[in-house]
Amino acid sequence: MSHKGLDYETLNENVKKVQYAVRGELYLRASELQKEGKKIIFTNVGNPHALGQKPLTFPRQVVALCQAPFLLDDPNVGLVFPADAIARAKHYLSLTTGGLGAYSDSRGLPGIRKEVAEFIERRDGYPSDPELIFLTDGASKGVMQILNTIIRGEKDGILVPVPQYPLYSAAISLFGGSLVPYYLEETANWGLDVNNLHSSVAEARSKGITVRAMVIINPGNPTGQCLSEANLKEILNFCNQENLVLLGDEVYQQNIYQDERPFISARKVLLDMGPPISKELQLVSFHTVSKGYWGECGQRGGYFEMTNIPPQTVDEIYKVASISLSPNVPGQIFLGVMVNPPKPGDISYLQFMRESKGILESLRRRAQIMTDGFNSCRNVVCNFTEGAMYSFPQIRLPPKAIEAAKKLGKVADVFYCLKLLEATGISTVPGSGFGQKEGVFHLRTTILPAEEDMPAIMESFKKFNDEFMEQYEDHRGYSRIREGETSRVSC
């Protein structure tokens, strides 16, 4: 019998190639255990509200009023909602052509794109054009749209940091391109060496690959490092020399847990550098309401801004965005409030600052608790989480454990993470899902569990890890990162 159009054998091969470890084997096993009644701590994905973070009050008040505009006509509305939330809801409703149930422009509501442009100007000190800002259903949709625009075939390469967020490897596979890895140096706190970029491009070109764009994730996911201004200048100069588009994934820009390297956008550094580079280098920057102290992952609000992109290309991107008609409108409202939060003197300002500051201060403490906890464990080494929402400890697995994993047909860190899950209920992501150097193993966990639960979680991890090491240790040495390591990795 002939195969049908949606039989597995006839599917698009690019779809089959896609892998997304964040919702992969570990997550599926965790979901099974949860159905069986086991308590699972899902630290596999940066999903703050699922781990107990409370939503900020002001944006929820604004969106609630926008979703139920009849409340605005209630004479008692002022007894329940503050005046500034009422005013803001009326403002956003006035920007729509029929409330939140109506399509917006395919780029997003013009009034909210203007608010995003004003936010960018305040942040960077340079004007931003709302016509070059597209609102999207989370940053991921924007990343996929731009990658789809850039990738023409399998000989087009995208430079991606390794370890990397699997969105990039998955999307590049889906669109039929080639991922070109460049390696972050764990021994230098996951720093970026521009020499690695040159080597990666040269190797790709030797295989006939045309490298067309470079991705940076700042602050890093899964590695948590923050790029310095000097590092960003090196990257921008490199992209200019190599004629690459720079894709700036800056979704964690509010998540900074140290004072030495504050977030600075690639756009600001580019424009500070002045002509000719500031007028020539093509840059696309991404942001979202899912991260920061907002954590509104389920609302799916995001944007990308284009710098030095030709008008004809912008028109083509608009055309493709129009196929989906409209990004979701409630997500756009959340984005509007994120980029234009309550100001000093507003009724809701003090509460908003108290809530947002409390979340960030707690995340900073949790980052330290988790780093210290991992570093207290046998054969575990962890760099401090400078930013973002994740810890990425190296697990120095004994040879016996690596051999046991092979016998089961598992990658060694998948084996370790499955054992961790079964023993403790802690659901993580193995480092192999992000890419890592040969013979070196990691796991990624969020720093998002409630602060009061952190000591018990780390104690549970330590107990499991030390028992695991005792079981498999054979005193012949462990897998470890080596200074100057240049082994290859597949993503």
The other form holds:
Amino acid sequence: MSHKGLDYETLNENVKKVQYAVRGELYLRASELQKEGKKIIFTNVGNPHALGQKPLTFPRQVVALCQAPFLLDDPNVGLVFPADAIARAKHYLSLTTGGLGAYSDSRGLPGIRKEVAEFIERRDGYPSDPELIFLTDGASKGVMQILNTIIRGEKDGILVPVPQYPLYSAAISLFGGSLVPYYLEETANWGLDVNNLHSSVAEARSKGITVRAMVIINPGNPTGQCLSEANLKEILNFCNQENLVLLGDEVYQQNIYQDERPFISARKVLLDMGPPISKELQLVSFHTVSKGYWGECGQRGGYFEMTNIPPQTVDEIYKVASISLSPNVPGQIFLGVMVNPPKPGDISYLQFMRESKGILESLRRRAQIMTDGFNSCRNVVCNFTEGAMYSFPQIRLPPKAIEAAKKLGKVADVFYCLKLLEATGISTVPGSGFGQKEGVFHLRTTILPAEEDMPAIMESFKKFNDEFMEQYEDHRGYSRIREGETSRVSC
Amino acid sequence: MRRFVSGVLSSYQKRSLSHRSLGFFSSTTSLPNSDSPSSSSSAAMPTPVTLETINPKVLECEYAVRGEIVTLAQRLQQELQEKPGSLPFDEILYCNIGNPQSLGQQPITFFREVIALCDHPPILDKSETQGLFSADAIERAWQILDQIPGRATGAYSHSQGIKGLRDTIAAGIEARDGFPSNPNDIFLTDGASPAVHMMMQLLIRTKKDGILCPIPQYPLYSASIVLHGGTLVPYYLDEATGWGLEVSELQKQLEDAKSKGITVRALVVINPGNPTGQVLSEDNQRDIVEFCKKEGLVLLADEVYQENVYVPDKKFHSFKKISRSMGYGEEDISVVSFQSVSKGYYGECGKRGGYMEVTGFGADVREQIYKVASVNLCSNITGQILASLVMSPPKVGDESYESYFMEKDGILSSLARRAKTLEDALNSLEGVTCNKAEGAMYLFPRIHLPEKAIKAAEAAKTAPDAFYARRLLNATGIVVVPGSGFGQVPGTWHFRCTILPQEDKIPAVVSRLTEFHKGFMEEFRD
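The structure above corresponds to the form predicted on its own; please give the structure of the form predicted together with the partner chain next.
Below is the whole assembly, all chains and molecules, this chain first.
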């Protein structure tokens, strides 16, 4: 009998190497339990609408109208949709050739790319070229495209923060490159120390790896820290000296929960630094409609902007984009509305502002509630969530817990998180899915559960955690029993 | 003996080879001293992302559907806008790409109603909405929303796609084929193309892994095989027999590849064919299934044109159905079937909706497929909803059925008429033979170019069919894709033209094309 076409043994090794914990073991177990009827709180992925956040009204009205243009001719459309949504829908339809059902330019509709460029100019104070902006089905596809362009083989290394969002490690595995980690300093609020960068690069080079690019996630995921301007300057100088492309994942730029370090784009800092670096340093910046206060994950809308990338390389990237024909058009329209929201005076402005502010202010409150909640738990230390959507507490697991995990063949934080899931229904992602220093454990949860549910969730967590620590700590005196002595405590 | 000439991989490969020998290694060899940051002589080292230092597979891959000819067309279009009347035609007609709605085809009203309602569910609570939407569209929207946790269409879904929608699709597949379909075998993707990429990623380990592809083929296959580092193993369709697929040819090419040390992993079949338009006979399909089973190949069945069949004597049968009807189950053969919302009568290209149905793999492999899908989290929700609508459209008795059927029938019969009109027109041209478009959306005529024209092309450093296509564009504004973009028997020339311009434009297309061709043949008469 002939072998089967696709046996596990004959799969692409790179595929087998890929890990993506965000929808890995914990999530699969949580889904199983949910099927069995257990109430699960999914805090494993930054998916706001799944946890009750409502979509903003205006963009949904616009896109609905674009989907069904025959509505625009109906005399009663004004009874259901406001005039500015109607006008905006007409505007976006006019940017297409044939409406939402036609493939657009492979880089995205030129009219929308122009709006994105204008947004970037307003945000940063420097003009942006729509020809260097490519729209993609979510930022993830853009990241994959760029990494695929850079990575030639396993000797190409990409500097990635640890902890990181595992899209990067997964993509690097898939494309056969090498991940070069640089550690963020938990004790310094997950700060980025340039010395760590230098030593990481040196170590990689000593192994014969050519470091090609550096990823920064700002605000950070899972860590939430917001980079200061000084930090960004250091990073840009470093990349320039070491000849690295800087990949700036800025998808959480609207999610800022402190006022000391507002968001500044890597591009703005670069251009502020002036020539020669502003004309040489290669930068790709990523953004999305999935995060911020929009949370439109399911639309798959995003873009990347290229700075100082040679025209022939841009052409090659365009060529690869064209093989997938075009990004989805509704997602492009969401992007258009995101970069061009209702203005003061527009009919929908007040409602839009109310909805947006409501979400952002609540996120800020929840960031604090969660941080404080974790910090009140035994053996748990949690840095404040300065930005993004996650909390990444450190769980100081007692040696016995680590033992117990080992016995079950599980990584210690996976063991903890599974127990947490089974006891409370809270589905998190173990820190090992993001990378962490050896022997230091974390978990990632989102700050997205509804505000009114937060106190109960934190209480439930605390109860579980403190009991867990109770169970696995040495308070019963086992550690004081020397070899040969019998225990005085019955089992 | 036929050999696959690098018609599909020519120009970029040649360019990249010269670049590669220059710069490929220079950027990697100079490693700085580990104690100090490298000197600021960035002028000495090439900047990190240049043609010399990017992934060579990116350089090597090609995709003619949106290649050079289209870039030229866009430039001409701009010229027309800036200086109307400056060119011998007043509009560019894009016949290069299967993009129906960009050329005036209307979407199916029912589908758009449902999607608009799902995009903005709050209007379902308004009484005025009843006046704007049909009742069954409202009902279907409710049904779909109830299948989405929290009715949140803006949330990432399950990485294979929303379960309820997969149930609907599986039911649709079963109704179509008469054999059961498992919703857990379905992976919803942003169009069929990403699903093809996923399979190539799984199948290709090294350059020694080969994928059998039809020549001519839709260049997604050649491009993705290159991108994933594998080898395309060509099998030639027979133009003389209506682009027939002979298993003996499959066998020959397989043996040939084996003798060169290539492990052939899978067989791609596009049915109905692109660019060739043939619809396989059931016998033919059975032979292919038998061949894959015997040789242990994964059958990759691109069936995106399943609703585009224009001849009464042929019918679409899915490869899964054929396999099951032969008594072959999960243990016997691996079949991956691709479907899309971009084609058919719905033509919703811009929505990026599609799926692959994956059967005949062990649980461990399916886990890996799931894992790769999960890295991208999920495909866009609108596309998912559309896929479920396509596989489960209005039925007889539904309020929208009549109008839905009229729209569908209108589009399909018009496509059939246009296919015939253009086929006849092409066949009437001197030196042009064109096989019938039994299905899909394209015509792929063969042009017998005079020696003089071939020499002129050589002098212009272009392939003869690209030379012809350029001249056609410059003279008429009609954009077609040279046959070399799809592969063809060496020494033969073709171009692919869609049948998609609206019916009222077809006479103009025919007359412009005819006039141009006459002039061209005169100019290059030997």
